[in-house]
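Shown next as structure tokens: one chain only, the form predicted on its own.
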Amino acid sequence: MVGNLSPIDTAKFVAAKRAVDMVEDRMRVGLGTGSTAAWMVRALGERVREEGLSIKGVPTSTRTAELAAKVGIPVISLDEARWLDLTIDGADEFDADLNLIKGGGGALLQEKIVATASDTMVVITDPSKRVEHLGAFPLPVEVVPFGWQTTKALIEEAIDAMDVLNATGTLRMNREAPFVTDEGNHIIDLHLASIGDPRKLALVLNQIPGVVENGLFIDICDRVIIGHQDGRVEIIDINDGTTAEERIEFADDDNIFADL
């Protein structure tokens, strides 16, 4: 029940509710991955079931695909969709230019492919993800398993000369074994503290042999919807240069988990 949600989950819920209002009939929609995106998938499934909204969803991970199918959203591949009208996803950090760090959930490669294949990318988040400078959240870098230690050393050497506060990386683990992405790769999390030039860092990282992709999303996000625990949402549109505030009304007994 919505009335029983924690303040942070209420913020995620209202951001997700506002974002799915942007979805129109017959759209092809990219479905993000992570705890905040899961709220969006459930809210979108509610519209599909209750309003008869006809859409196709392109998930960015196997777990998002499973959730979408569970809540009644028809799922297709990006190859079938070819191009998307809208992608809705979460973010680990965003700055004033709506540049992002993503990949805390381990799906950064598919998330970036889907987002860049969309007319519009909307990020849903809570106020804690807004930062002055990116980098407080560890930056994920997806690397191939072969020679990952060498790749890690090359990454640390490259970023040591850049405008960051630290230059250390750690292999992401899943209990006792390395974390494995949907593409069979590993993730190196870079603990940088602050990134002075995200655009340059993204370019440098992707030139290192063994690096598949990095979690810096530069000039990809069009809007950020920030949910608040009191039901307010801020909508920042980087293209229009506008910021609007709205309030999302919901009943305490709203339950978007009824399908699960």
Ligand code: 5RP
The other form holds:
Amino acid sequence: MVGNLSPIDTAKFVAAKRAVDMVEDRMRVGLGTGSTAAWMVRALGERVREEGLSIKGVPTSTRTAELAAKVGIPVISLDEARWLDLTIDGADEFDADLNLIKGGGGALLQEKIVATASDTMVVITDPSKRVEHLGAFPLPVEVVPFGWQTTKALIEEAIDAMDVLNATGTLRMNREAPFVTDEGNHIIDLHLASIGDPRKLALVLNQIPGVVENGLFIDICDRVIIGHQDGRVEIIDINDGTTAEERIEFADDDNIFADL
Ligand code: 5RP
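One more: the block was the form predicted on its own; return the form predicted together with ribulose-5-phosphate.
Shown next: the complete complex, the earlier chain at its head.
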């Protein structure tokens, strides 16, 4: 474990640390959202502060933009960057093809746009996110607020005819009110249990009027880095068809807590 980090945070931290080693001077880097991505932003900030690494970061949420600014990463918009060298983000599930479910943190729309606009997308994760079949994690679907109940009914009707074990959706809430994304939309979480054909489901969902985007990331991720609590990392590369194992060395006084 690193300092006072819990085993799960240690796993997230070593995955993040390994991914940040892939960042080179002058890169434009997509900065993901979530607790694992937050470790990456902190570790990248440390490289900027201590090594003088010169990069531009494109955040995928307001939360990540605030954290990046706090730890010293220069931030630009995607419109300024246009195209990115690398995006590093977390995921809620990944399968053997490195297809993903994302959006547990509500940032799937910006995350998908940024990842798609990147030469390479690297997912950082702890071992719990690896699954045989996607779908145990509720699939987030971002919908416009106008007529969301009709959109939800259309989604349920469409997925009922597909190879899923269940077909119910719930509106994501933030206490008493519907959750609102950075783009001003709502999220319907689909409780499917298992998704037989993720590629088809992703296409069907995006055909429904009112749906902005879904949390299935198909053929977008290039590498997954799985961190373990003992400091090991597995690196799966879908393009090379390789899996490597390494050990991350870190000092207990790693100065990654600048924002805490
Ligand atoms: C946010 C996401 C996150 O990457 C995903 O939810 C994983 O988060 P965490 O690293 O906190 O488990 O997709 O929209």
